[in-house]
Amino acid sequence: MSIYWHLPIMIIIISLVYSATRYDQWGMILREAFRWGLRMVSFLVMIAVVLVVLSFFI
């Protein structure tokens, strides 16, 4: 089993916990968790793209 199967679950949990430390209402928690998860996924995708591009040149 690949460790990457756990990545979406970890992103969801981390986003919810981080958002819950900042807000008290569920609507705000879920909205901020979605935005935070989107930022985290885009950051990880950018890192993956950079690593793939570097692997072609090295």
The other form holds:
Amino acid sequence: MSIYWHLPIMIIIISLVYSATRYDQWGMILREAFRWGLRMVSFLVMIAVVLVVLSFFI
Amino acid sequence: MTTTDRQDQRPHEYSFFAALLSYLVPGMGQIYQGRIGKGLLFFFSLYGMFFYGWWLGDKSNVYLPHGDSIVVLGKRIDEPWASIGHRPQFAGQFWMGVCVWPAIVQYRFPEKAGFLRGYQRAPSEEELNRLQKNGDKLWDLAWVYTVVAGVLNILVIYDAFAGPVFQLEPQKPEWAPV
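Show the form predicted together with its partner chain, please, the one above being the form predicted alone.
So here's everything in the complex, that chain up top.
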């Protein structure tokens, strides 16, 4: 199994815990956690795309 | 507006005791303050992440090793602080509270740590080489989980101490007597 399968657990927990330290209201916590999760996934996908593109040329 | 919403709008008072509880066991300070849901979220998330990483790392990535003195910025640093230099991951793991104290007991009182049965004991050089050479980088990924859990608990401790970063302003009543 690829080690990357362990990544979603980390993304979900970091998003939830970080957001819960920002707000006390569950609605706000979940909304903020979703936003942070999306930001982290977008960032990782961006890095992956850059690496894949580079691998074609190098 | 529900009763819970009104309670959420009360400003949090600084609480060193709640912060200490959240250091000892993640989320315990919030539970003590009556923020039970959040406390349980912190407890299960952080313990889940920490022990998941510990388990992925062959249960041998939380420890404090003995080692020689180190030199930082021209200054000689001896044990026990030098041990953090040999294993900087422990500086992050430390914030998980009591669940990493066995590592400190193993380091400080190895002769009295028999009751821990090797739990959080520093692995031998051969064992470390085996873990790092024969794996698929999972051992290296695993300690990241334990360190991230510890670092997140610093935020949880601060939340217990001073409340969440963004607190709602108390709403003024629409009608107030003059």
